[in-house]
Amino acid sequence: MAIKGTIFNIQHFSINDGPGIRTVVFCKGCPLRCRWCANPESQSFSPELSWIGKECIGCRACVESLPELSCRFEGERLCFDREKVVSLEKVDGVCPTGALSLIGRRVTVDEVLSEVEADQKFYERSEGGLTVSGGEPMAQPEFTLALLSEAKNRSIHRTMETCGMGASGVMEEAAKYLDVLYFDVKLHDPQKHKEWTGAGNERILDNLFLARRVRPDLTIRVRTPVIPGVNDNEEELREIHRIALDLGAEHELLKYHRLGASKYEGLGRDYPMGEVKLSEERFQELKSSIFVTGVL
């Protein structure tokens, strides 16, 4: 199919994004700006230049090969024009270590599914398949719906990971193609949600209930990242757990981590969460308190 979307990665052999072994397609672009986002490269819809200093060997290949970026070293730090529009073909392969890279590429549905189908033998053994993630897949509705529809035509198991921030019509249509839906519910309080993510959660919760109405038989897993100083309290987590129970959905708590901090540096941005941490002891304490009757 000629329909195109923008992605920033295709991850093979994932075991954390749905049942079995998965091939995860990461769509680029998200309407939320969660301060704890571990994939800041997923937020913008446009390709972005990234430079990871610890991977740079100072060979100056970028200075010589990419004069349009005005690349120059100030001490050990590479400076360049981040706003300059440059093609993936121009940047790809210039840096021998990949320290300088362009994140994001346009692909067709057929191109994606060709990569997905290359992993078919692993799906058959593990009952895995395709997972569409992001960013936010519903923010590229034409591409995501075409990808899910064609995957269904090819009998590929289909999972979608979403923050729920999309048009209701897109959620309704996507639910028809899915085998499993992973749905992030970060906060129950709408004002607090807006403060920490940039938007309220009314549409998110509406879409969650809509998915259940459209597909009463759909496996839904509500996922809640536990963020220190944001929702690491029993009141918030219990409200979300109650929603999951009411929907007959599974509920999973995810521990906050700082693994994406270096990505912010690569994009020339500060890490919004600073130095906060969530101890394993506190995380387990919250899990024990919330799942008093056992994990769904």
Contents of the next structure:
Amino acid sequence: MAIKGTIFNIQHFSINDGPGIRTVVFCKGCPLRCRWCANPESQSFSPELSWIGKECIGCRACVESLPELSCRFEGERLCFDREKVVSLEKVDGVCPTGALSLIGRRVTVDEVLSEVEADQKFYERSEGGLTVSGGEPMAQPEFTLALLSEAKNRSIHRTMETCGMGASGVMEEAAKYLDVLYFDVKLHDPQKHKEWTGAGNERILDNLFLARRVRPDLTIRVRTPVIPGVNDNEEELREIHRIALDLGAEHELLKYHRLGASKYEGLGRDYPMGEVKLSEERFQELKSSIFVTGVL
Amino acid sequence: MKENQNSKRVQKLHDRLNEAQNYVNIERARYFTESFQKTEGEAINVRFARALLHTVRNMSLHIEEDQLFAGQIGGPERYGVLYPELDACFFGDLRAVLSDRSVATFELTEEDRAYLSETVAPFWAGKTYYEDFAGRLPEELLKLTYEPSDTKKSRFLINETQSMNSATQWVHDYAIGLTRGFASLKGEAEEELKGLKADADQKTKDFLLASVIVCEAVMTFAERYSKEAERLAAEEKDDRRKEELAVIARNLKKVPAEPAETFYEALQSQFIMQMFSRLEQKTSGTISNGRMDQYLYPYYKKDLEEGRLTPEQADELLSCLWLAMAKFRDVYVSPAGGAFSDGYAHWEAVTIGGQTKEGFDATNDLTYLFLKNKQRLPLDFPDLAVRVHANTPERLLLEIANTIKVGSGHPKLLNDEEIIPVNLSKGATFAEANDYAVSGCTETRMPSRETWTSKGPSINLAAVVELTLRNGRVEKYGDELLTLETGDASSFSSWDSFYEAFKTQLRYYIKKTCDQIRLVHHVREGHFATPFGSVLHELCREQKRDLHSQWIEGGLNFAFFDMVGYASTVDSLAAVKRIVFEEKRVTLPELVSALNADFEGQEVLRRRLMRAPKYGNNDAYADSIGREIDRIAGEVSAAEAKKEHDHFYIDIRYVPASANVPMGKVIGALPDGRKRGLPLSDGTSAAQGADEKGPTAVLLSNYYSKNPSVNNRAARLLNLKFTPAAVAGEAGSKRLAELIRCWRDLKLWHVQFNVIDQETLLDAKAHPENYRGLIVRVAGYSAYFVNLSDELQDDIISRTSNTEVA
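Could you give the coordinates for the form predicted together with its partner chain, as opposed to the form predicted alone above?
Entire complex below, previous chain first.
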């Protein structure tokens, strides 16, 4: 039987997820629960319902056609039983605007790659290709490894974006198929890491070193989202930078943004970061402190 | 001069241009009328030549302060000129037409208004091209073209555009004028005229006579300006300006009568040629400038080598030339013409890059100078186009990307890998095909080989959807049968039967379009001549035939029509297929009722229709319909063309100018969910907001919806819009260059980029006063955003912006 995985999006013309023009396959499900997560729909391994209020025209088609969800309007807000399992076709066919939608679908490696291959021309010219992202791709090991190995067969350039949390065997195997690895290191301090993401970072760092051992030639980019109140200080970032330097990896700082806030609303959840913001000045200051002044 | 700074002179000229008003200059209309009154009975090309001579002998002259070139055909403000032989039937209340309409307004003095309506219009009554053409339309074509009861009103269905212009875009073989000079060309014609045998055919005699007169006219034009510069120099107090004027006078004493020898002389000679062309006839979107980096390069190189010129001086000269060109505005007199040229449309294409006649990369130092100049000077002139091919150097691609990012929408790109093979397959030689120049919006010309001058109809493709849904009728004209009856909405039991009806309607519509083209072609040569354009055309000089002649031996004739609302049409059909026949959400008659109600109370249905597959997402469901439309249009027009002549092609193009706005106004609600009266999609771009998968998908849809085996294909206009964030920095330039390479590999005809964010556009709409310099691309030309109508502004704002967030 064909290997299947659960993904929640395939994004074409991505230009920040690896070299060149890329298509990003977002795997659904992540072992971490970073409080600043910009893709809350990526966290759960199961398909889940989302309702985007501004897309809704209040036609009540869902109320009538999806009785199993017990849809009802409270004022202009749609309430429904988020735990019920419904099929993608069923939801898609009901809501005329897509305001109510099911996030996550089961797909085969071949289905994914035929959509990825549509943009082959663009990869060739830009040295781009496939980026497996998430969620956490290593959390669906069978699917991710099959995807990467088949992409290699089809001469598609491969990048993986990972939070690093996965079995060492999976990391070792994935590294063999990769051209580029984007590896998130959020915090150096294991305690704080557990506090903010729900898990310690020991295995994450082990995986990072493992990837380097297995593939001394692999392009690795350590990525650190700079989150206010979490790691927006020189000490923390410098430690992470030192790790990157030791590994001969690139290091990139990503500025915290709030673009995910509306997605929490769609999923009926509160945005855990509240109102915090990171000013551009502070971000630039941190950047220059790390990259210009250096770690010494 | 610093790297990113224009000279004080250029800044002053630019500021003055931004402040200038638009006036109609009636001198060309006056002197042509006076001359035509005296030349009744002579051949049309001789009459044109005499009228030109009469005009340049009498017209007033304007040399702008600080300007380094002379040769304006109006002024001192920005000006447009009138061509009564074309459309004097609209001159009766011209002031109302030009100053009251919402777009592209012009001022006209009371005295001039009176002269036009009392003297010019009466002479031309019944003689104009417009009236002749309209009078000859057979009934079944008339009702698709104009209001049958008032032929001055377009129906915006099969919209003729020939009456907006005497000729389609044209590119002169400027090198002829630059290297030979008009004294020599005149001498040659005189010799030949003298040598003619008594029984030589009349057309040959007329051609040579017209050539002699027109060469005399262009030299007179330059001579008068030379004297004017001399006169101003004598009066001038400032020593520096005195010297500049003396140089202008000296240049014009020499060129274009004699061959140019320096870069400055070549530019002055070229300016005289292009301005004289504008005096001669209304070439749509103004005359094109040809491959300037090629024909100017020898002068540039020589001047640099001999220490006569620095790159900085060359740059200033180019800026002055663009600023001089920009003073001329195309006036579209008919209401349809006005609607098609929102924002003072202009297409004086300057072509750079590409390949040499021999087929090698043609990039040179001037190519880069033109791009650098464009980055510095925030002016929507000239309409800069770069030819891209397999061996375009990386440096040039990056310089193109850097220029695009400045945000003015320049340069547009044309693809040698598509255009050259198409031209070869239609009978051009390699040398001719390699030497094409961009002409007009996204069109191309092979100078001295192509001979077709009629502008093509612009057809409202979305109307064919209505004709199919409404049994040969459209919503706007109620019960009036416009085409064929292919069955009521209730008569279609399957998608196939509905699609067949659509194809029948489409074939009929395209056939009528071809009928209109052929009629234009037959009427044309009785009204227009271009003795000057013919002198600058090797084949015309060889055959002794005016370029407007019906057929010229050895010429290649590429007529065309433009299909407007391509994506809107494809999306509408895809929605009918999916929602009506597959999902069976509504019956076809129910859909028609919802359209009649403009979706009032039918929002659920409208939203379902909007979520059906859409063109622009690399989805074969929609794209295959696009390809079938393209195939049928190509098949019908190829057959129609062959009825006429072997070297005659009727090409399919997708270039809307701004016609997608007025054409949308006459179309009711469409099955793609678009509401009544809104703009149709433009060119081969996706419908507004329908492209959800980014630019790669738009490019691929474009690729998969054309028919590469059909050779009567031509320009497909494609707009891609990016926010500055998506292309920021060096990495962004590289990304744009990569995208350009992919576009080139896909062999798509044309692409242009807007790098602008939506917020900026919304703010510009609300506060035009803060954005007077904001330039955006509108289907092939760049315009000041604040000059555009509200609808077109909204249209641009609504086009999906490809932005990337982390």
